[in-house]
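Next up: a single chain in structure tokens, the form predicted on its own.
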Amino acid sequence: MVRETLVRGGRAITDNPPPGPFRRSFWRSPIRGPWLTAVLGSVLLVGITILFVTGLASYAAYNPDLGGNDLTPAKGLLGFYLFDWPTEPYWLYRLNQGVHVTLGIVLVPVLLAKLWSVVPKLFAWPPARSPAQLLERLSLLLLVGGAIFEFATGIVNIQYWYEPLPGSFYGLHFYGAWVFIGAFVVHVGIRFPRMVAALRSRSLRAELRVDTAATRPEPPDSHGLVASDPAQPTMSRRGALALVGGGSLTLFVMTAGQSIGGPLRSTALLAPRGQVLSEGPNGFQVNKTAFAAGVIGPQTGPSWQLELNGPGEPVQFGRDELLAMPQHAARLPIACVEGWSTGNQSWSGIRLADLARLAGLPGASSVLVESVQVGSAFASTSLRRNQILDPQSLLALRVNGVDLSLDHGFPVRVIVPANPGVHNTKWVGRMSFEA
């Protein structure tokens, strides 16, 4: 049996690893080493931090601590940071979620490259030599598993492929994020000094001038990343970084347009809702059509009425009565958790604050908005006081100068600045204001 010797702290440790990837001689890439791993790790350190912060902000925007909105009821102490999501600037959620989703996709090549750079460590033998190394290995297992899980569930959500998930995306992604970030913090705490030392070991500018023919392995390291028997280089470190960067840039071009809009929208080939439905005032994106939501004519026909509930008896209004009330305008986008958004649309309708007064609660602290849609987790939503009182928060009846189409929520829908799109409820049938 082949015997391999590692030297640590001046003492020889003789191992008898199983054949295959558990032996250091199996890994022969001459560009793998602490420096390349540190470069990729530094990008992920910044990127994942931004992803986590924007993810927490996105979760807060859903008002998860209000009745009817909490899709993660067992969050407990994990919801300690929740705050009243603001309505200004009106593009806040669009920016936050656009950054979160686009950055997550752009980082996929970096993550894969980082995993490739450290893959020998995943097969280190024996698995642990000390309690400290065992802790590091466990954090690495949670880190790798958590990273793959979070990126995979995020991509599934972007593409609207919820069927493969064993439960709610929101719960899985939320709890998974906390497990992942815990392992991430532990890993960074352990590895940060090594990363800094590796980055200082050679100049990035100088390394970018080295071609494949001049590429040499890094000096032997005590952590098992540098190949013990390196093969001839077929790619330089410069080439590897260019490959990763080029992949990230390609994904950016094919994704960012769904959030940025303008000419880039036509390049958003990875965004299933990046394109418009048709021409005309109602020809902007929708997450779900009326047909897909199961909303049919009788539910939104001439007999439809809006019911307002408050401290007194419920009051009801038909669409013509609502149109006869003072109408207000707002130019607002729709931005969804999947990262796509529309441009600013010109909405007109009745201010939510005026409806609160009609319901007998001008100082309402929240409102439960219920759709005529049935069988959906998002057929209702709760809005906060600041969202009710914002003058741009409307129960919209018209958009871009014409009546709402059925796909866009006819006869009425909610539109609130900086609000997640799915909480701008369509096909509204009842609004219940609470003190």
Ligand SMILES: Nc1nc2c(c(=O)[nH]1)N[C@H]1C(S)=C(S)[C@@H](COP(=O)(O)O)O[C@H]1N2
Second form
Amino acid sequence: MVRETLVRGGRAITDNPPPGPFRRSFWRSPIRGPWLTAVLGSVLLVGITILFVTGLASYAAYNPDLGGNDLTPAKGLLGFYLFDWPTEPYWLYRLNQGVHVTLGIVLVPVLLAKLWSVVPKLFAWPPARSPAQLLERLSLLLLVGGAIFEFATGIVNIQYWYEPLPGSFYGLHFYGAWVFIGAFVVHVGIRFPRMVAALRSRSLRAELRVDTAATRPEPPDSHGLVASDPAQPTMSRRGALALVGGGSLTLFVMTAGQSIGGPLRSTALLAPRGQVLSEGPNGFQVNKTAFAAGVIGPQTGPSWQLELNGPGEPVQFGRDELLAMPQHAARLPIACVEGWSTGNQSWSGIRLADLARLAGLPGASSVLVESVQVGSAFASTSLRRNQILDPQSLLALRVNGVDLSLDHGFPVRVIVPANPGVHNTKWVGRMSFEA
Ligand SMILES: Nc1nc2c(c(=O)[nH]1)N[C@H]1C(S)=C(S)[C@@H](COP(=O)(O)O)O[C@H]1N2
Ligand SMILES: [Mo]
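Right, the form predicted on its own is done; let's see the coordinates for the form predicted together with this ligand.
Now the full complex is given, and it begins with the chain already shown.
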């Protein structure tokens, strides 16, 4: 008697989900099914892998193992892969960030469509059929939460909406990436065979010829994606893919130009730093103006001097003395972590290697560069040996044939090939070379 009630009670839970989204009959789209999910999933599989690799590379480019650069002090084992970021090819960081940011933005519609395609599973009933299923659902929480977190923090950062971030972007995005990628690897490991089978179940080419009227649901599946009570189609699978692809393409056209430059730059309307300011030699993008950085006083006036520190006594040079030294030229872009970059600019100034020699440390393993700006995380940076030694690495005094403008770092700024923009310190006041 007691046993029977228990069994009946159990059935009641299984068979009578609460009304609304917990019932399979609630989800009626005739195009939802394993095939559509697998198509979107395979795009994300490739895209997110590229995002992860370019993200790790981007982090390495910051030299987080040097001096004051440590962006996430407690990264511990997660920094295992760090390597010496090269200075060649000079466009490496520009390409890396362009791909990372543009791809991240372009994948947003795909991610949203993928989440839509599996949303009935969020309401699976009963919520936990077995401990194993509960564990799987918790891992999906990390997967979906991790994806939304990474995309959201990335977009917030490139749009300069720092306010909603509860901490440093670098730490949040870095740790978030590891949590997310862990869940992602588990998910792909479990679902890969199902994805391949679903992709084989119909031909993409054939599907792209099916219009709305001829659209039929996929055969019933055991995973709860195909509608049990499908509605009349209002959109074909082709239409759904075109909607997602069109959204991605629109986002591409509205952002890619900020990294690629050329004619696309004028359509990069979603990019806060995509546009050039004017045609003049100093007209290329400015991230933070001198005014915004608080560099408005006499710090950069006639009394300004560059201080070089090495093993001996510090030495000082005024701007005229620096201009009297051998000047070298380099055509290099500024490429920001946020994805925007300038075209190549013609910089001229003194080689960092020559400054290391002047400081008495020609074989310096690193240099701490400090700006006259105060109170900003961007006011100092550490560069490593290969960056000091590259003949294109300059302390620039002039750009495109004229003196640097105050906004671009007058009296002197760092410019190093393949360097993240933020490490090309402006308004430099002191350089300390270390053995
Ligand atoms: N002292 C100082 N240097 C700085 C910055 C800053 O805020 N302060 N911004 C950095 C960032 S984030 C970038 S992308 C580049 C931008 O250089 P630009 O303004 O000349 O284009 O300068 C870098 N150098
Ligand atoms: Mo930047």
